[in-house]
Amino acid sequence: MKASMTETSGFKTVAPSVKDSRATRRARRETREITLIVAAVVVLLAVGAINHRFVSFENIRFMVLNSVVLSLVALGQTWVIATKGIDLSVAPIMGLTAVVTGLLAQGSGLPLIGAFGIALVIGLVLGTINGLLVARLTIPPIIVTLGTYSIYSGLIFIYSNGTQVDQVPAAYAAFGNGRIAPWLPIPIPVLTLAIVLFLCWFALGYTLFGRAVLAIGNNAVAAYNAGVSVISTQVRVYMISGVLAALAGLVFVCYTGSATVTTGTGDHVELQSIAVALIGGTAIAGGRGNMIGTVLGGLFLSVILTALVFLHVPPIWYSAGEGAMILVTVTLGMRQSRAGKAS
């Protein structure tokens, strides 16, 4: 590969081909984001014409809030997929966090700040286990996280002993359903998602760690030869995925006021998070991630699923629809990638 950097008077300048490549990638990201926004608006208008309650303020608020939990999980999934990995264990990590913090709050009045600390520990520990197994033992990510999916799911049953969360303290409910201020109608979970999105967007696009993640996704061997700490970076992306899945679990129990042994796993959050990341423009082959697209993908999926309810589509078709969306998105993404390489 020819060098893409030239030096003039001690300053590095980017070659025109690299500038064009970056501009092309930026254009693709923006096109994907605009497409998702337009698609969501089209669905809103189409279903709203059939049932005006679909476009009511309360239902739109519901769809936005309903997308927060999935989008948090999907942001972590985006980091992993960008390195050409996958994390199937996000669902039980989310469920375990929801059950542990919910039961402690319900039974002993655990303060909300303590719940955040417990969620952080659960996410870090379980995410680190995934990362070490993938990076240190070089076991394929799908095998590692499929195994830990079962282990972490078992931990939910062991800890809860079949007990479910059906009541949380007022502070939890206020965090999950409250607003930033009476005069500012932005739900606290939405603000939480916005902060996480900004941090992920900035870290992926403007830090050395983000560049290392994308370099590993493009070619791990070349990244290693260029001085990238491949093992450390891989471990950290699974840690991020674990922490964001745990945060999603805490937001879920605060928002709904409930949690059971099937929280996360029962709704196949792991598959939904993959679908959302891919719909948002993250490449399944690694090397490309779109954090804003991921959140828009989460909102789009929330709109679609809610529309199916309003259209009285049997729930049995929901999973089939999600699977079809994954297949179509991956196929289009691979064709676009091949076209980009050919050009």
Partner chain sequence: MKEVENTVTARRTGSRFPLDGWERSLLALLVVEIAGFCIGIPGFYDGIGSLLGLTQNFLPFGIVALGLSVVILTGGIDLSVGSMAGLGAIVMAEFWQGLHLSIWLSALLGVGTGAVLGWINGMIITRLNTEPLIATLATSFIYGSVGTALAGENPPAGFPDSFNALGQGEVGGLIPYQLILFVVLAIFFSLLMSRSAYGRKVVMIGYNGEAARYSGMRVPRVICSAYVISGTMAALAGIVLASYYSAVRPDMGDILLLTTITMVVLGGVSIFGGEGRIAGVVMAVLLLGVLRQGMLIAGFSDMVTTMVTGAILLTAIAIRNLVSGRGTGFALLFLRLRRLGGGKVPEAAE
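Quick caveat, the model's predicted, so the values are computed rather than measured. Numbering follows the first chain given and starts at 1. So that the term is clear: the rigid core is the largest set of C-alpha atoms that superpose within 1.5 Å between two forms. First, how it differs from the form predicted in complex with the partner chain.
- Once the cores line up, the CA of residue 292 ends up less than 2 angstroms apart between the two forms.
- Superposition on the rigid core between the two forms places the CA atom of residue 59 2 Å or more away from its counterpart.
- Comparing the forms between the two forms on their rigid core, the Cα displacement of residue 47 reaches 2 Å or more.
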Given for the second form:
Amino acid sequence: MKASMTETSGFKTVAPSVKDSRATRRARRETREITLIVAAVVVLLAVGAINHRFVSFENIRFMVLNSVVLSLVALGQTWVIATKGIDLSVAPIMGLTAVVTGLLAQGSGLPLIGAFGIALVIGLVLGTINGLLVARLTIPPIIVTLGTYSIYSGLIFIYSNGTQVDQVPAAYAAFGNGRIAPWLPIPIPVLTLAIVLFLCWFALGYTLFGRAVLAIGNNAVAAYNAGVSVISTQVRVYMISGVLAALAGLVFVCYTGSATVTTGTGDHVELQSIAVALIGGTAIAGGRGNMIGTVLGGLFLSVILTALVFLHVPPIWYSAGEGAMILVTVTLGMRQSRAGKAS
Amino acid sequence: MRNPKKAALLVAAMLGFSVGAHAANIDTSKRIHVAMVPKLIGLSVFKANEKGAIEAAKKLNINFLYTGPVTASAQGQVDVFNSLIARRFNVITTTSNNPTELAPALRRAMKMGIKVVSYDSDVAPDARDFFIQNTAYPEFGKALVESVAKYIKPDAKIAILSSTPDATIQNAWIGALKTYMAAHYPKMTIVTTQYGQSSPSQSLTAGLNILQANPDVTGIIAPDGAAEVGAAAAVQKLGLTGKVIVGGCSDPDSIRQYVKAGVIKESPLWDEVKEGELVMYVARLAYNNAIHKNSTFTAGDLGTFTAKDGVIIFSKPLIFNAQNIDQYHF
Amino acid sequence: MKEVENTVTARRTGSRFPLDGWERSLLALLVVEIAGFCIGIPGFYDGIGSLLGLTQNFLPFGIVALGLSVVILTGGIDLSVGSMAGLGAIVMAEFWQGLHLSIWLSALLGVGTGAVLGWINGMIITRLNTEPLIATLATSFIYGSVGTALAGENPPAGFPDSFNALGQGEVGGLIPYQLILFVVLAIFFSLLMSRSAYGRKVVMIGYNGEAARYSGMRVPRVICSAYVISGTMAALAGIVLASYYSAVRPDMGDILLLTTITMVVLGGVSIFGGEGRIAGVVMAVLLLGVLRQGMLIAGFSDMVTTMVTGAILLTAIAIRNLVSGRGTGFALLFLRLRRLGGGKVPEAAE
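Please move on to the form predicted in complex with the partner chain, as the form predicted on its own is already shown.
The next block holds the full complex; its first chain is the one shown before.
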């Protein structure tokens, strides 16, 4: 983040135009966050009234934990969408990292720190490839990541050759399941998410890099003319997305203790992460990103899906519930933002 | 080129003799092409079949190919079948993603004179010559119930965690286990059935949700590889080891840690490696026209099997527990 | 605003050849590919009948691609094609099995269901002003659930042979019914998009929605109709698949989505809308379809085939950008924005 700040610091020209609308944008962002929090609380209370175990500490802890992996991917996706892009390749990047680090840990006892290094390298390299294809060759992001989706998923098969991760060393399991301190029952993955969220929130809202991202999403030509280096910003955004997807893969393998060739792609993480980002108030048309909203969106999705189980809804309707939730949140959000614009 | 091949043949023949006189009964004079098409490539269970199949293929003078789609889709399998038909394979062996969609392509193969052997998960009966059933369904239903029922109260509440609502083999097992449970544990009730879509993460979430939403559940039966692991992980994460017993079926590598931790007491399956060997024996014999829909045959050192209406039951359930699980690696 | 329309039409009809440069390249590649496979891969060429028969394995993708092209030309996207295909086929099967309707009447109802589902998509997009991507993502989840619920534990299978012929049979043992259906549809869509007022409206909206609105076009109605077309074609593809498999499953359309987007884009349709022709899409469908079949017959695994498809997509679009010299991505966006909001650019540059 620091590097990007210093590098883009010459282009102050972009700041004023962003600053003007900052107040309105902040208002809009906060409405979405409040909406999501209120909605989540309403669901919690309503379902909790029917079955008090729904609001038990243990259940809430797992609802949060279950959203961590998806939220990490969705944070990266939020960066990309804010530049008016899209990243479908997050699913195989996540799966590849989970399989590679998991198999190395299982087979040759790779230490956890090494796994972080490998995840970082995988995310950086694959993300950079995406970014270069988008920015240098000016191929539309959806096409680039559709193509790399196929290629990266092939890498998973080539690397794993049909073996799967069944068990991870104790250090990994501790990272995936442990709590920060014995007296502080916050799971480590949740802490990880919180740190990543803070970094993303800060970088998007309070650094020149963040402003460059939003400026590109708003109007790439204007940003370019204003001196924002569109290409390097775009490449960085896909690098961030790749790294966060890879981190999500590592958290996944630590949390579940297993990974197969269908990790990520089989659960359609790419579509889910887009949905979560949009629920959170990020605009698919670019120029608007809401990191806190994304994480709240992931949480809300987890709460809804768990609520369906507590309400004894037949499992075949879970995905319909998810679809309906996306529609309601996003269309309501549209209404609000339009109303906000009008006033 | 020639000499090594001959040498290999000689070795194969010697191996064949070394394992016993049975193999000598099988005519292996002509080298044949046999493909094994799993639901998708890249899963340990199917890989275990492949391991056994490769061993047997050496003995049986089979040119063996393991190939399949990268996603668990019928379309992917059909594409693979079509290419195998065009490449004039002699025998296609497969475990199907679903019984109906694969049928036309396999019928086409049979019309071209290709023998079709299904194993694990069957296709429509008229679209294959033989089906190797892992274990008899009633016996497996019994084993699944016993893997949990022995360790909990007779009036306990049970949850089922399966793969998908329309998974053929899982539904057959669930049907069998319900029958057995009604007869032998009439007071036991199944309070919920959830699905993990054969995905580790969705199975884990489903497992957690089952336990949170149904605190009175003391047993989970998960007749699917990913589901059993997910259920066991959920029990462990909630600190319910010993209070909630998980049973089901999965390959020993994936459940080893949970069996050792006592989350899973027993878990029935069958020997996937040996099943892969049997698949190759049946493929060879089917090509030789040495077996019929109703006949008894000998498959090397695997023993004697009986085909009934084309269905060959591979074995009795093999039950993994803390004592024996380290003998198995697949 | 009329000016814009004129430039669009001029650009569209400027070429006298039925195929433009991109489509000619795709055609040449296709010819090379088929010839190469016939010579190089044993078992690929096994008589003209079997060569044509190969198309049965991928033409449902093509049918979806035709409908999806219309949506993408408007600048939208339809992620729900897969679940609409599955649901359309299941509705057909349930009418046939549950209500004992004739299979062809049921098929008609299945296609009709697709139209209704597409209409729902269109209404959500135009009335609720939802982004197409998010709207169709959400409805794909919902349609998928409905399909799974309708299909039940044992989805119907074993349709009458007369119906199965649609997906598996050939006219005179030579030309597959599927191929005839696809050719008819391809010609229809090609004429619709290049020769009709409707097609021009679609392209115009994709090229510049604002201009289209100001020129008095009923933009929401045209957009909505594009999704109806996409839904109809998806359901039709689902029914062809049902006939090909002689069975239905709720998840059988899942694999359609990513491949068909690849086909449409490789065919030269800009993912931002407003540019591209059906002829190119048809070429891309044949090119990718034959490639997959050929590679599998040559003994490459599904994994390699999938990776190669991804690589071809990237290379093709990269080459296209380099050759056309302006790109289809941000470069095109720059161009368009410059043309559009000419006033804004210097302001920001100050």
